[in-house]
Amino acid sequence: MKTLTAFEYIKPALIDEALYYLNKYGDSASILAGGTDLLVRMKHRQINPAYLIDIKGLAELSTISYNPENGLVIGALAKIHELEINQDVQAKYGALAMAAEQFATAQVRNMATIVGNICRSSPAADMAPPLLALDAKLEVFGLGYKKLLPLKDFFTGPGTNQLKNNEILTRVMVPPPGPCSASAFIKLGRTAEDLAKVSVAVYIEMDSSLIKEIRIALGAVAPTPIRAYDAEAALKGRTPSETLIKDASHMAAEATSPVDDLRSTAAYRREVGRVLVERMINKAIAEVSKNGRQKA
């Protein structure tokens, strides 16, 4: 039975203290937040940090807040389950709520953090497509500086991203949804708890009968979670129709570069991705229409 290798445990009380240790120990240190992925990887000797920096004591990173001007702010320590039950997320960020509901098991949702899922940077990360579709930005702290990174530019490859080993991703910031807008998410896996074979998120904003804004994101179909920019451009500014949506869904599938693995084949992922994009576009449009009728 494999056990964890020896490490020094550090629990800072301030962000600057955590950053001090990250700068001091560099690649020898790992951040501990939810730990659902990190501790498993340590147990299987996939990584062996000499220093474990536990940031769970940084209470300012535990909150989820919303206001109409700035939108949604999710702290690095906020649990997936907290997103699942948050009333603002449910009411205004449907795709994010749906992804949280479908994330692994109840036990994992009560431990895992959204920032941990993003930092792991798996191509199949459940929270990445909805956050991409919702145009999220990431707040990153380094020693003596702070910066914002668009999530669409964050992922660099399977398991890799722009975050430096002496930086902490502190918050996810999601802009307020536009008027007459909705978002939707779907995940297809071998089981409800498994990693996605394919996942799709769509955000849409309507202006009368025209698509004013649309963002389409897919997971598990490329080396990183992706946006389907050509499909978005084909839909934006046009009146949705069955033919237009089908054509755009084909374009989204063409933007993917899936692989064969133990969960699925590349051909299956590409075809299912097309179908799910079509379904989520229609679902988001129907939700906008439904909300409009409720307000009338």
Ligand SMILES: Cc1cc2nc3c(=O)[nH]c(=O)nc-3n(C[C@H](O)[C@H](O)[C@H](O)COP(=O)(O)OP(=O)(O)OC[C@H]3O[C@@H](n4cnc5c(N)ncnc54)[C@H](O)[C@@H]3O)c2cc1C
The other form holds:
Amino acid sequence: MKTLTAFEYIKPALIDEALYYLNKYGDSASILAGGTDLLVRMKHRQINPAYLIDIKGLAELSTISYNPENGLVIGALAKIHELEINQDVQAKYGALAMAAEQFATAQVRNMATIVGNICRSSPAADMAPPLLALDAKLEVFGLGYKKLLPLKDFFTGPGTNQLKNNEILTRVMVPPPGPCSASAFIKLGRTAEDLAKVSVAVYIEMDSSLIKEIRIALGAVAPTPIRAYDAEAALKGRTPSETLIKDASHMAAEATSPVDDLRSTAAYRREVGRVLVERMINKAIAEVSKNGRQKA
Amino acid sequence: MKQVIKVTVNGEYYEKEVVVHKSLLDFLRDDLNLTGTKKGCDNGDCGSCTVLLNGKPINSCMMLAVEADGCEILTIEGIAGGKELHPIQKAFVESGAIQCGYCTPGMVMAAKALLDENPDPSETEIREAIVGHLCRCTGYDQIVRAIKKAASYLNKK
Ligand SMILES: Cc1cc2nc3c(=O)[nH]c(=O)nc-3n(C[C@H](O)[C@H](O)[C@H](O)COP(=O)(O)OP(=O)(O)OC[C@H]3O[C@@H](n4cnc5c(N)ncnc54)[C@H](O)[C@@H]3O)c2cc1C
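Having gone through the form predicted alone, I am curious about the other one (the form predicted in complex with the named molecule); can you provide its structure?
To see the whole picture, the full complex is given below, headed by that same chain.
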């Protein structure tokens, strides 16, 4: 039977109080958010924290809010389900809405937080590609300081990131999307509730017929979720054509360094990554022109 | 370490001291003797431990009992009206949606959460709602039919 071993449970009501305990207990403490990753790893004895600091009492971090100037702010306690049903997210951040909708099961979506998914930093984390493509920043609190980290530099390896053991990731900030823009996400998995074999998110912004801005992100094809910078550079400032998009998709596949595992082979992941990048670029471009026609 | 929690389970209020490293599932089964909620994989994969927390389905194996402090919980024991089966339970029995029965409490709770929000779901919506549930007797079609039938019972009321 996989029971949990004993720990002390602390539920602070303020960020500073949580930081105090994180500093006091260092490596022997873990932050508990939705628990869908942490408690499972504790049952399997992969980690054994002596203190669990439950951040669900930090009420100020519970919401998802949007305004046209600052964009979307996702608090550390916001659940995947709240993202899934948020109307601003559905209307303005297509890739994020799609990733939330396809995430695991109804039960897990009701428990798991968006921020917990980023902090776990799995190469296959479903929230990572859309947030990378949307150029998200992370707000981090430490004792006596606050900083903003770009998500694109956050992941350092499978399960590792720039966060220190005495810091809390408090909010994810997603800039407002550009005027003629759209984003798209696709995840390929064995079953609905399994982790991705490959996932791809694309954000695109057009200036009449030119690609003004493009960001391409992939999950489960490298030690961390990645951006395909070379492919982005090949497309930026150009008029999209079938050949151009195909070439860029090849470049995106070149940026991957997948592994063979129980879910897929490396060769499959690279090839399917290429195909999905191509599809998502085309999908996002089609979305931009559809929205343009609706406005006209 | 122990802590006192206040929870309402199936309409009944409890104030109980609980070991902090006990899951909500073990608390329901061992401390409250509500053994209708099943322990399958204990990992969030099988859905047999599903209960409604403030009206939403969750895996009680992946939550600590202390995390449920202040919450309202509905388990399989709380859905029938006395000796009268709930329409979802009735539809499951009539549709042959129960074989060994192990997944049934979780399936019924998932169906309840779905039908509370969406009284007339499509087959796809039903299948999506039970994605997090494994039926090792593989009677999924009967379960989907049962949920459809339950919807029609509830809409007639
Ligand atoms: C059945 C099942 C299916 C799953 N399916 C998917 C899936 O489809 N896609 C997917 O990507 N993942 C999936 N997961 C993994 C997991 O559910 C997600 O990673 C989830 O988003 C984690 O969030 P949480 O709130 O539960 O995190 P927790 O388990 O509470 O925490 C995860 C880690 O992040 C740390 N942490 C949490 N919040 C903070 C914070 N604010 N600051 C600093 N550190 C923090 C914790 O200390 C811990 O190390 C699945 C898990 C299960 C059990």
